[in-house]
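Take a look at this one chain, the form predicted alone, written out in structure tokens.
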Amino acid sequence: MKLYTFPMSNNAMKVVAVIKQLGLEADSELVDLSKGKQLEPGFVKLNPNHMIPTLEDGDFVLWESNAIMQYLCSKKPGNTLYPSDARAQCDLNRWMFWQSSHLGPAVGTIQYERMIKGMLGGGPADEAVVAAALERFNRFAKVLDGHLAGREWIVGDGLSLADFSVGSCFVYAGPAGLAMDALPSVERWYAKLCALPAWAAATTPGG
């Protein structure tokens, strides 16, 4: 398998974390977004959205990080990250869809405005855009905080893909200025996730 990735990408990090957690082997190929490598014809042929991560497994090419994580679990029969029970699986899918549809886009906008925009020479953050994104983040993060009250993990009694998926939204909480102190249950849960060697290695530069 080959994973096309970029070190700073939240979505790439969660896929790398799952690879490490499952003990799988995958070659890594850098797609330097800062140099526009995602727009080169060879990569666009693999992923017409010109986004990372993208997984290549023989003649099978897969994009969308949450789908990639589910596929990776199929490579390791008997793992507990993606349950086989229908209700547990749908519950987990619910949180992965929620991350990609609600929390993720809000966090992505904040990160772009406060972190990435300046790096790319796009000027200062648009505070109106940031304010709107923060309103969405606070709304959805409170849902997560309420759900995690009294729970160790997002779904069921153990670590699952839901934790990796949603956890990716908090990798840059500090630099992005996300108010984690207002989310005590999220803060506790994310600290537990950060204590996992696979997550620490995937989210640490050079890890």
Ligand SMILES: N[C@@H](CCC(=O)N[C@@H](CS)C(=O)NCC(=O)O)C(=O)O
The other form holds:
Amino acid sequence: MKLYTFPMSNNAMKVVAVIKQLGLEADSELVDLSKGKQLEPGFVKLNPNHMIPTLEDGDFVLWESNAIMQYLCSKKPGNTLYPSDARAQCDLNRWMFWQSSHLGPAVGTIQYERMIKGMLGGGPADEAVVAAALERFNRFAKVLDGHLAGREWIVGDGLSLADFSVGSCFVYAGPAGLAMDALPSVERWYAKLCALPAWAAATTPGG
Ligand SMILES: N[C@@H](CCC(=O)N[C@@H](CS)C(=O)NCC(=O)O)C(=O)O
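Now show the form predicted together with the named molecule, given that the preceding structure was the form predicted alone.
Now the full complex is given, and it begins with the chain already shown.
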């Protein structure tokens, strides 16, 4: 398997964390987003959205980080990260869809405005855009905080893909200026995630 990736990307980190947690092997190929390498025709042929992460497994190409994470679990039948029971699986899918539809885009916008735009020479953050994204972040993060009160992990009693998926939104909480003080249960849960060797290694750029 080959994973097309970029070290700073939270979406790539969650995939790398699953590879490590499951003990899978995958080569990684850098697609340097800072140099626009994702726009090169060879890569666009693999992923017409020109985005990483993208996985290549023989003649099978898969994009969308959450789908890739689910596919990786199929390589280790019986793993506990992605249960096969219908209700448990749909409960988990719900959080992965929620991450990619709600929390992820809000966090992505804040990170872009406050961290990435300047690095790419795009000028200062647009404060109106940041304010709108923060409003969405606060709304959805509050839902997560309420859900995690009294729970160890997002779904059921154990670590699952939901934790890796949603956890990716908090990797840059500090530099992006996310108000974590208002989210005590999220802070407690995220600290547990960070204590996992697979997560710690995957969220260290280049790790
Ligand atoms: N929904 C996608 C989002 C992927 C994504 O946003 N990738 C960014 C890096 S984090 C990217 O490759 N951007 C390059 C571009 O848009 O040209 C996923 O979960 O895989």
